[in-house]
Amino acid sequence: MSTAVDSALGRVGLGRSPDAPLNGHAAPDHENGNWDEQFLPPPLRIDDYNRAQKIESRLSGLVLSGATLSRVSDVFERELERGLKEESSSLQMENTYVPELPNGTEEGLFLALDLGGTNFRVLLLELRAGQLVREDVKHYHINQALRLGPGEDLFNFLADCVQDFVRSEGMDKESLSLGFTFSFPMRQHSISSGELITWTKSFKCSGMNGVDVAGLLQQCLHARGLDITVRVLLNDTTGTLMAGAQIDPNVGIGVILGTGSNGCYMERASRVQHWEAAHARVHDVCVDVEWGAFGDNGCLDFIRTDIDREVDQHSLLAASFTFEKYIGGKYLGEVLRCSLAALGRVGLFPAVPPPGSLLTEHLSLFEEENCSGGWSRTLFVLQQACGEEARLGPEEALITQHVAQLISNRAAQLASVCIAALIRRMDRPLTGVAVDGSVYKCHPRISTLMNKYIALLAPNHKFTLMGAEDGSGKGSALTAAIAARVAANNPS
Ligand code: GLC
């Protein structure tokens, strides 16, 4: 499931071009070619030349090369500095007040609620040792109504749906613990209580301003006659930190790419400003970083394209969270569509297709067509987005699959320039990246790409980048576990 990938050995074939930053940053010079290169995809290639080359010039904003993805990489670095510092900043960088990795000698009993994406879920977790004994799971639906309506309605539902488990789980008398993974971002204030700090991806509830997302579940619980506590309030980035680090002790950096994307990371806890608690013996302390609102203050302007105001005017939560409108599988498929409605606009594409036709599912079938040379299954999905009546060919899906591999391209290297900047950061003789969500599992090439773009964005370090499986769920159960640890360790 891991790759590693040695960057200091140049395997992608390093060189520096004139335009490489000089910041550390970029690899040594290299025979095999240009640094700045490395990033270009390839070019499309169809019979008609001509066309061809208006199509790469009316989409050459999302070709990123590698002098601005080392300005991006710049604004990166300084926005995480001043977020850690609680100055203006488009990074949140907020304390989960989780300071330890998991150590193997995790055990117990726990629910696990996992809030944010494309389903909610409940689960009964048993660790032993560390290790996974049972994992009982079941699914909710939260409909439309939910998910924009008020808040209290979508909390009571979570309630009703854990009171729904444990009674078929025949365990509503028992006295249980609850790991509460609530993947948006939040103020924390200790690790089982934070507020909200705004609505992301398919959620927009009203009346949430300044609530503890976690006391309201506990109120709502208890309401039920339930004897459950919340003992943790976590991210999904570092659920899957936890459950990265539960196989490889060398992960440190937990990722999403999923319905929307995000990172979270061990820093040392001296360079975290926002404290709410007694910390001094903690040294490190997990970071969420909420990339996913990098650049919200304009900082990363120069990257934006007309395509992607367009996706943004059209989504939920307009003018929040652009970075993640360039990653997230929420958003890939809306940017391949809009992508090709600007070609249509200008006698390019021969259809313009209607909002909501293209999904980032789509968008991976037709990375996955592109990598085997073939462009039917293109067409035939092209042609329902577009209806019958447009007059679709070979070339049409070759340009497409073309569009579908720019907008690939610039989201793995976006997510790998995040990735990048934290290795670097954290510095260590191997850095583990714990992975999870949907693109990074569905997307035919996705991984393979970051391991490119991570490489020649920090030449001098070595990292691994694995899958984590579930770290909503089983992430969720062991830093309840840690809690408790770290609990009976510090008793106040
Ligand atoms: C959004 C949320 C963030 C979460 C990510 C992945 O960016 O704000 O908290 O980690 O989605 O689910």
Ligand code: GLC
Second form
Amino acid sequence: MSTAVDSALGRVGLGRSPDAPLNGHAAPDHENGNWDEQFLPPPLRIDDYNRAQKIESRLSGLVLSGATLSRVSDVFERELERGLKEESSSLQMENTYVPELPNGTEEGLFLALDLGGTNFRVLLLELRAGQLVREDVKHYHINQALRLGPGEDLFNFLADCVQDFVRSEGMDKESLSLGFTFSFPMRQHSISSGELITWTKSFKCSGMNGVDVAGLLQQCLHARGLDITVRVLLNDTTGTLMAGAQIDPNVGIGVILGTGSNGCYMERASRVQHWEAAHARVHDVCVDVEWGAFGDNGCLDFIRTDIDREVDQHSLLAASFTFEKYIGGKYLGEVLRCSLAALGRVGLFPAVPPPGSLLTEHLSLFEEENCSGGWSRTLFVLQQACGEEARLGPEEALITQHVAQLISNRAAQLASVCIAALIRRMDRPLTGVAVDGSVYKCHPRISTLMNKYIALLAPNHKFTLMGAEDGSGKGSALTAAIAARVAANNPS
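Given the form predicted together with the named molecule, corresponding form predicted alone:
Since only the chain itself is given, any partners or molecules it might have are not part of what comes next.
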């Protein structure tokens, strides 16, 4: 059976999404005709040529040509400029008020509180000459009642956990600075204050409208008699940038590519409209793009497929976080499932996998086996997802691997569009990009694809992609140290 499949007699060219004119700067060498083709994934190879043709046609919307990606890039740049000017945009372009990157002089003991999911951490980190020399950490679980109840209850719980942690360290009487990693969209008013814009993930606490989350945490800490000062409020993307820049001073962009996705970068302070603090001496400032919501205003509808609409319709946050649903680990497995279901409904696949039956970890597994030339593990997972009554064989496993490849390729392309646009905008001799997140770490091909596509979309710009660990912990401590250094150098 495998011999017949592996002979791969069928070979079909991929269809393309509707194209738009190239924007010149993205690909100056496109006239030779090869540039556009380099974005196309390999064709489906199965024995049944007619079936392969029909599958390719049905899924052609998942295939983005270079011209279409160039159009996405133009839209991203337009939305970026609007966001910086505080005009209507799907990009928040939030001023984080972080004015510097690590320079190797960061010193001291710092607490870090990392809130972004059902499990969160309190950390004690010691920096010497910018290097992390000590890290103590304790994990705590946030139950559903706290995640959905009054916000004040949640923050009192966080303060209780901080108190428990410093007592376990024998430091409950000491004066400490804290970096608060709050990985939810927020509107910052300074480096140490900001308001929640919207809860995401599994949180929906009430009573948080207009509340300064750092101020509320500070209040709860003081109520427990703790001499702990919240020095920095940041999200995990900013922390990733800081953690990356501590390793490589060329790093100027931070990216999260995990359950969700986001990016931040160092922007010229003069280009940023929103300021609520003195910034006469600030040359650059970290801007949090919040690109997960890119396209929420309809500006990316030209790449949206019926499959994407189905994923969105059945998501917890329908009609929001549009871009994240193309590239985030929370959604890629469902994009795969909906794609196979779409084939099943028109008789091109022998089953319609039920909702939730395929996860992003399965997509990564299918890609891994595709790279090695096998299909047996794919078939096993597929049979479990679709049920034993489904008549599945090696050809269905190869089709599934192909669909996973299309989805992975599109995710890598769209993430690369945003990164390449920031690289071109910063226009440095060499721009380092620090990336963290489960999709980047665990997907077998994503980093290779991103290197390829960023190079195509930002020609004549040197860049490096590097993994950065624990931006929400280490990055938080580094940012708190930077805030202390800036305050010492600029006494009010």
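C-alpha atoms forming the largest set that superposes within 1.5 Å between two forms make up the rigid core. Quick caveat, the model's predicted, so the values are computed rather than measured. Positions refer to the first chain, counted from 1.
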Exercise for review: State yes or no: after fitting on the rigid core, is the Cα displacement of Val285 between these two forms at least 2 Å?
Suggested key: no
Exercise for review: Using a rigid core alignment, state whether the CA of Lys201 is displaced by 2 Å or more between these two forms.
Suggested key: yes
